[in-house]
Every structure is written in C-alpha cells, then in structure tokens.
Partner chain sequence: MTPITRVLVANRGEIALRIIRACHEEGLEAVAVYSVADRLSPHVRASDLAVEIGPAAPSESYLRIDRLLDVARETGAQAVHPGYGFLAERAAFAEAVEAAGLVWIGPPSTAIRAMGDKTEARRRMRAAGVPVVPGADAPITEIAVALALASEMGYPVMVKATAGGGGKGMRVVHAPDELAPALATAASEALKAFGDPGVYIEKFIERPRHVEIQVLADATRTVHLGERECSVQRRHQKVVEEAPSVAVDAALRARMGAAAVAAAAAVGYRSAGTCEFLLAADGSFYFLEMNTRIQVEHPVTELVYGVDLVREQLRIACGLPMTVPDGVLVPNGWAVECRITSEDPANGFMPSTGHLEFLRVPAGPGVRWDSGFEVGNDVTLHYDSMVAKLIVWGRDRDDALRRIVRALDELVIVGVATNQGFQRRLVTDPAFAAGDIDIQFLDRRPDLAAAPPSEALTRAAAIAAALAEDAARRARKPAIAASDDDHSAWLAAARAEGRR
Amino acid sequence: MKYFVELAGRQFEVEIEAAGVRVDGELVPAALEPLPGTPLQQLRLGDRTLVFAVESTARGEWVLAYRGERWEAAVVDERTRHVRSLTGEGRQKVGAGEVKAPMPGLVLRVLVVPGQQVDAGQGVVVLEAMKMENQIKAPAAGVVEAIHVEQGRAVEKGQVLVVLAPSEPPGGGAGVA
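Coordinates for the sequence above, one chain, the form predicted alone:
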C-alpha cells in the first residue's frame, strides 16, 4: 500500500513491500515493531536499530520523539489523499486556532509572548514528557493571541497551550488608499 508522509517540512512517498519499504522509489530494508507495554517503537533499518517514542495525536497525525528531539508527522494513504483532493479537505492551514498539548507534561519554557508573529513550525512551548524535552510548534503562521500556560505547570493531553490569530496581510488589510 502507498502512503504519503509529511515530516520535518518534507513530503515522502512510502510503499510497504515484503522486502522492506520503498521511500521515494528507493528500497530500504526496514521493519517497525512495537515494544509491548510502552509507547515505544523499534525501527530496524538494515543493521541499525532505533527506538522512538510514538504517539498518535489525531487520525493520521503522529508525534515522534528520539533522543530529545520531537517531530510531528502526518500520514495519509493513497485513497484518502485522492478523496481529500476532490473535496478540498487538507488544504493549507491558516494561522487561526489553538496549539494543544499532544501529551501530558510539564511546561519547561514558553517561547512566545502575546502579539508576537510566529511562522509555521516555530516553537511556542517546550514540554517535558517521559524525561524528554519536546518543542511544541505552531501548525501555521499567525499572531499569538493568548498564552494559557506558564513555566513549571503541568498540562494534560489536549490542553490549550497557545491561541493563534490569523496574520494580518501586508498593509493591514485596509485596502488601497
């Protein structure tokens, strides 16, 4: 089956085959196995083995943590991608919305202030979870409207951390003078 994966701002075409995984047309000997009783997955790539913390945050959306680094990944199969292209679903995100905690944790740092312009993928809060620092990033460009957390406080999965408002277009959107 063919999947489309967005990770770290890049898109990959992934096909799962008996011999391994084909990534952007290149065959990679790989296997992914869960470690029972944990949120960890063991990824074997040839003779290398990597262990990641993996958590699903929504259908087709995942948070991966490895050695203190955190990535958000979106995975969609070929059929779903086609349906979305026909319905217009999944188009570019706008900046309005809430940035929520993808996992329970402790707020180590708040990286933004109200009124600050943020870019898509820019860190807004650093959480400690499972003894790892996880930078929570803005899903799209916007302006920080409100911050609902503070350093040293515990948060639950799904709790609103930061609220973003849409960015003003150049010229403030007032029209032509």
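Could you drop in the structure for the form predicted in complex with its partner chain? We only have the form predicted alone so far.
Here we give the lone chain, stripped of any partners or molecules.
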C-alpha cells in the first residue's frame, strides 16, 4: 500500500511492503509497534530504533513527537489522492481555519481587521495569561473572515478568536499537492 504523507510542509511517498517501507525508491526494513499501556510507538528503521509519541487527531491526521520535536502529519493513500484529484474534494484547510485560544486568558489587543490579508505566523490577537503577553499567530496565510473577540474579553481554552478564509482557492483541488 502506498501512502502520501504531508509533514513539515513536505510530501513523502511511503510504500509499505512486506519487507519494510520504500521511501523515495529506497527499500528500508521498517516496523512500528505500540508500547502497550503508553502513547508510544517504537519504530524500527533498519538497525535503528526510535520511540515516537503517536496520536491520531482525526482520520488520516497524526501528531508525532520525538525528544521534544513535534510534527503534524496528514496521511492519504494513492487511491484517495486520485479520487480527490478527480472530484476536487479534499482537505481544503490550507490557508483556512479557526484561530483558537491555546489557553484561557484575557484579550489585550486584536491585531487584525476583517478582510485583512495575513501571513502565516502573523500575530492576530494578543492574549494575557500567567501575567505574560502571548501573541496568538495565524497558522497559515489567509484573509480574516470574522473576529469573535474584542479587547478586554476573557476567553476559554479552545475558544475561536478569529476565522481565516483561504486567500486564494486551492489549486487543482488536491489538498495534498
């Protein structure tokens, strides 16, 4: 089975075979095995062993962590990718989405206005928590569609602060491209 893994802004083709995985045409002996009773999975890759914390956040969506490094991965198989490219369906999240409060806090400033184009990583709201000012940033480029908070408002963890729309329609409909 061949999978397309979108991770760290890149795409990897990983073909799973009986003897291991084929990545970029190279066959490597590989196996992943959960460590029972933990959120950890042990990856054997050739003669190396690495332990990842692996969590599924939605179907085909994974969060992996290793020694404090963290990745989000979207995994689709070849057929799904093909179907998506034909139907134009797919993950259209790139450049769109909700900016949520990562913690409870107080909105000190709203840095954007509706209709404004923002870049990935641009601050949209300044939230005060633990007596520290924290700039909440846009996860991707987009256009501010709605602002759900105002200055001085207390917000809960996970509350939507700002909604971003994609700045341009995703090309080709293939969210994985």
